[in-house]
Each structure stands twice: as structure tokens, then as C-alpha cells.
Amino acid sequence: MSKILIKNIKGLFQVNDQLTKAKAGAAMQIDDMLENAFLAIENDTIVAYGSMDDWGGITDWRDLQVIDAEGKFVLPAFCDSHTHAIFADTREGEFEDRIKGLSYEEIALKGGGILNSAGKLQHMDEDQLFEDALNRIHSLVQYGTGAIEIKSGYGLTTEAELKMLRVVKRLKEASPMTIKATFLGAHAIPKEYKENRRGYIDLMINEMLPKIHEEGLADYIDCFCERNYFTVDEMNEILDAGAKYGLTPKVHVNQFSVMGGVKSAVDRGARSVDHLEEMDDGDIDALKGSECIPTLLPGCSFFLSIPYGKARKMIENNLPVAIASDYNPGSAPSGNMQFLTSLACAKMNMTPIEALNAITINSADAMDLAETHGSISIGKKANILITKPMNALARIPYSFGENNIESVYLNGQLFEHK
């Protein structure tokens, strides 16, 4: 049995044994902080915590690793509920194109963007794709990420989409990270189907989905509901088809325009609606009272110079806001969740505690992990991080670009990136 005692913790964040769903509205400002604390772990599970003032000691010191966290905070590991972390190559050329004045949409219309990534991935060996992705996601752990969702969508053929999802399945087996898989065949219309949208939608519904189901490759289904991509009606058809195979929707929507996709996604039981750079009152109303988590992707807003999500308005309307990285080679080439809290505070007027709630319990809930991740609770997974010494948790968003994490434990084991 592996046993760890972390003592003298300056602040133990998100301590709540009843916390099994996202915090909404004013509750996002609650830190559930326990000061001068200890935390006990056995194997992969949190088994005890409390104040050092009340600690009466332990009787069994056999095989016990003791960690002194004097001056440091302990938090649940971050959950990243929206990524495209499997890709063949980076896209620096498009970055330069945007600097020269082209928009993301203009680059996509001339064959760049998603289609650029798809063309490269279709010809890449699965083993190489796996090795690159494993190294990529493990590099994120040092910044505090302990759970991650990964989408397909850079394949756009049956063979390539299956290849991506098989890589996710291999990552689940090879990594101590908690990983969820999302089928995003509806990421863009491939070049060969440019004049036959119906044909590509039929391909996804009649060929891709049955094979994905047969191999058990996906947890969710996604669709990029946006102008120049997929219409609301097309999204509805795709999501309904996925539902027949037990796939819950997690939807890209409202990145550039308001089309009514939020309400349709909520009506179809979407676990989250992601992007939301553009929102109207109808979208806010559609989310009220639902179990759907609005998920903002400020890294994309930063990199593309597009509007940031209206986090303040959502919180004021008692919604639970999650934040995810959108890690991908074209519009958000960073999975650093600490930097996202900086953007949340500086660009979306969230407080540091709201931002940290958004990347822990709220993002855990956005990927159906709130029962086991996202808070310090007895019986939950021992996926935790220890910060470097700091005066307050606000240091994390304050010192953007700095890695404030000293160590990360996944399933009760110290993670060391090789």
C-alpha cells in the first residue's frame, strides 16, 4: 500500500466532500479553503484531510511518505475539458498569415486551418501520432493538468478519424492522466465533399459512427456549429445520430456568430457548449436551469484576437462557467491552464478564485468527472498539485508565463515527465 501525508499546507483549496457538481454564479467565488492543513492519500485515493491544529498524529508510519508543504498551496489537479491535442504538425505559417492581415476564417476558406491539419494527419503513421500525442499531453502535467478531453476532427475520412480515436484509446491505457474521447468528424467539410455536404454527413452517420461504436472509441460527439462549417439543422442531425450510439454532445458553438446553436445543443442534452465568444440573451436564457456547462476558451480569443467570452454576464446570471484550453495547432497552441487563469482575470474580469473554480470542479463537471475529480474530497481520486511557495493563490493568474506548480500527483503517484 502506498501512503502519502502532506503536512503544513498553507492552504488546501476546494475542500468539500459534497462537491460533486459545478459551482454556479456567486458560488464560483467560494474557495472552500482550509488553512494550515494536512492531506492524506492511500494508493490512488484521498482518505483524510484537516487542520494541523486538530491533527492528533498518526499511529502507522510504515511505508509512509511525508511531504512538508510549508508555505505552499495544494489544489485538485486541473481538468481541461476541450482540446485537440492529437495533431500531425504545427501551423506557424498561418500564424504569420494572420499577422499579415488574414483572418482565421479567410485562411480556412483558402484551404488552411482544419483542412491543413487534416491533410497532414491522414498520411501520418498511427504509432508516431501516438508517441507525439503522449509526449504532448504529458508535458502539460507539469503545468498542473491531470485530466483532459481529446477530440478527433483532424482526420475527416473514416480511416483517419478512426486512427485518431484509436490513438486516444491507447493514450487512456498508457497515461496516468484521466482522458475522455470525443468524436468530432463534423469539424469541417473535407475538400472532396465541398460540393456534396450531404454525402459527408451521410458518411459520418452511416459509416463512421457504427465503427466508432463497435470499437468503443468515443465518450462524446461534437460538431462545429458555425457559419462556413455546419448549420444548426446539420448539427441537430449529427447529434441525434450520435445519441443512438450513446454519445453525449459537447459542442463547438458561437465562436464567430450567433446562429441558435446553443439552444439546440441544450435541447439535445449537451454536456457543454464551448467557445461562446459571441452570445445573446437568448443563449443565456437557454442555459439557465439546464445541466449544460458553458465553457470558455480564452486562449483561442488571445491567439486569434477575437472577443473573449462574457464570463461576468454568465456568472451574474447564475451559470457555472468552465474554462478549457482548446489546445490545437491553429488557434490555441498552448495547453497551459495557468495562463488561461491569467486571461480569465485580465480579459474576462473573473476573480482568481472564480478562474480556479472554472478549471477544477467546473471543468471536471464539463467532462462528467465531478464525482471523482475537481475537489479535495474523501474518496475522490488523488489527482492533486502542490504549488511553489506563494503568498496567495492569486499568484497563479498574476504571474502569467511563470510555472507556479512544484509537483503533480496523479492517482496518488508523483508524476515525472520523461
Ligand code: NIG
The other form holds:
Amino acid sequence: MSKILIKNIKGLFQVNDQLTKAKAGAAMQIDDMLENAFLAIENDTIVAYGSMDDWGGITDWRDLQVIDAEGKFVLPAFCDSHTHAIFADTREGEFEDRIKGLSYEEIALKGGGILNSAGKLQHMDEDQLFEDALNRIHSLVQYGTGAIEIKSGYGLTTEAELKMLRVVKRLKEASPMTIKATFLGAHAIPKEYKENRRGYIDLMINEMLPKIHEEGLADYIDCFCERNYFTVDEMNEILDAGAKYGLTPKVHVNQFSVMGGVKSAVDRGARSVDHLEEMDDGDIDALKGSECIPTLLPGCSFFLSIPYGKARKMIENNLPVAIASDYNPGSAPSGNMQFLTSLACAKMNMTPIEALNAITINSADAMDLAETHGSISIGKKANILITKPMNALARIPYSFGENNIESVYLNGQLFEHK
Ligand code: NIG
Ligand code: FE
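The form predicted together with N-(iminomethyl)-L-glutamic acid (NIG) is what I need now, so please give it after the form predicted on its own.
What follows is the whole complex; the chain from before opens it.
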């Protein structure tokens, strides 16, 4: 049995045995902080915590590894509920085109964007994709990420979409990170189907989905509901087809325009609606009283110079805001969640605690992991991180661009990136 005791913790963040759901509205300001604390782990599970003044929980000291966290904070490892972390290549050329004045949408209409990535991924072999993706997601652990959702959507043929999802399945087996898989065949209409959208939608529904189901490759179904991509009606049809195979929706909506996709997705039991750079009061009303978690992707707003989601308005309306990286080669080529908290605070006026709640318990809930991840609770997975020494937890968003994480434990084991 492996036993770890972390002692002298300056602040243990998100300590709450009752926390099995996202924090909403004013509750996002609650830090559940225990100062001068200890945390005990047995195998892959959190088994005790408390104040250093009260050692009641620890009775058996045999085989105990003791870590001194003097001056440091301990947090649940970050949860990244929206990524496209499997891709064949980066897209620096498009970045330069945008600097010269082209917009993301204009680049896409010229055949760049998602179709550019799909063209390359279709020709890459599965083993190479797997190795690159494993390395990529493991680099993120050093920045604090312990759980991650990964989408397909750079395949756009049956073969290549299955290849991506098989890579996710292999990542689930090979990595100590907790991983969820999302089918995003509806990411863009492939070139060959430009004049035959119906044909591509039929291909997804009649060929891709049954095969994905047969191999048990996806947890969720996604659709990029946006002008020039998929209409609300098309999204509805795709989500309804996914529902027949038990796939819960988790969708891209309102990145560039408000089309009514939020309400449609909520009505279909979406776990989350993601992006929301554009939003109207109808969207807020649709989310109120639902179980759907609005998820903001400030890295995408930063990188594409598009508006930031209106986090304050959502919080005022008592919604639970989650934040994810959207890690992808086109609109958000970074999965550093610490930087996202900097953007959340500096650009969306979230407080540091709201931002940290948004990347822990709330983003855990956005991928149905809140029962096991996202907080320091007895019985939850020992996925935790230890910061470098710091005056206050606000140092994480404050010192943007720095890595404030000293070490990360996944399933109770120190993660070492090779
Ligand atoms: O979430 N918006 C759609 N999909 C990604 C971008 C994909 C790409 O540009 O490759 C996003 O931003
Ligand atoms: Fe995305």
C-alpha cells in the first residue's frame, strides 16, 4: 500500500466532502480553504485532511511518505473539459495571416482552419498520432492538469474519425490522467461534401456513429453550431442521432454568432455549452434552472482577438461557469490552465477564487467527474497539485505566464514527465 502525508500546507483549497456538483453564482466565490493543513492519501484515494493542530486522522505511521508543503498551497488538479489535443500539426502560418489582417473565418473559408488540420491528420498514422498526443497531454500535467476531455473532429472521414477516437481510447489506457472522449464529426463540412451537406450528415449518422458505438469509443457528442459550419437544425439532428447511442451532448455554440443553439442543446440535455463569446438574454434564460454548464474558453478569445464570454453576467444569473482551454492548433494553441485564470481575472473580471473554482469543480462537473474529481474530499481520487511557495493563492492568476506548480500527483502517485 502506498501512503502519503502532506504536512504544513499553507492553504488547502477546495476542501469539502459535500462537493459533488459545480458551484453556481455567488457560491463560486467560496474558497473552502483550510489553512495550516495536512492531507493524507492512501493508494489512489484521499483518506484524511485536517488542521496541523489536530492530527486525529493519522494513527498508523508505518510506510508513510511525508512531504513538507511549508509555504505552499495544495489544490485539486485542474480539469480541462474541452480540448482538441489530438492533431497532426501546428498552424503558425495561419497565425501570421491573422496578424496581417485576415480573420479566423476568412482563413477557414479559403480552406485553412479545421479542413487544413483534417487534411494532415488523415495521412498520419495512428501510432504517431498517439505518441504525439500522449506527449502533448503529459506536458500539460506539469502545468497542473489532471483530467482532460479530448475531441475528434480533425478526421472528417469515417476512417480518420475512428482513428482519432481510437487514439483517445489508447490514451485512456496509457496515461494516469483521467480522460473523456467526444465525437466531433460535425466539426466542419469536408471539401468533398461542400455541395452535399446532407451526404456528410448521413455519413455521420449512418456510418460513423454505429461504428463508434460498436467499439465504445465516445462518451459525448459535439457539434460546431455556427454560421458556415452547422445550423441549429443540423445540430439537433446529429445530437438526436447520438442520443440513440447514449451519447450526451457537449457542444460548440455562440463562438461568432447567436443562432439559438444554446436552447436547443439545453433542451437535448447537453452536459455543457462551450464558447459563448456571443450571448443574448435568451441564452441565459435557457441555461437558468438547467443542469447544463456554460463553459468559457478565454484562451480562444485571447488568441483570435474575439470577445470574452460574459462571466460576470452568468454568475449574477446564478449559473455555474466552467473554464476550459479549447487546446487546438487553430484557435487556442495552449493548454496552460494557469494562464486561463489570468485571462479570467484580467479580462472577464472574475475573482481569483471564481477562476480557480471554474477550472476545478466546475470543469470537473462539465465532464461528469464531479463525484470523483475537482475537490479535496474524502474518497475522491488523489489527483492533487502542490504549488511553489507563494504569499496568496491569487499568485496563480496574478503572475501570468509563469508556472506556479511544483508537483502533481495523479492517482496518488507523483507524476514525472519523461
Ligand atoms: O473550438 N471552433 C471550433 N473548433 C475549434 C477550433 C478548431 C480549429 O481551428 O482547428 C475551437 O475553437
Ligand atoms: Fe473547441
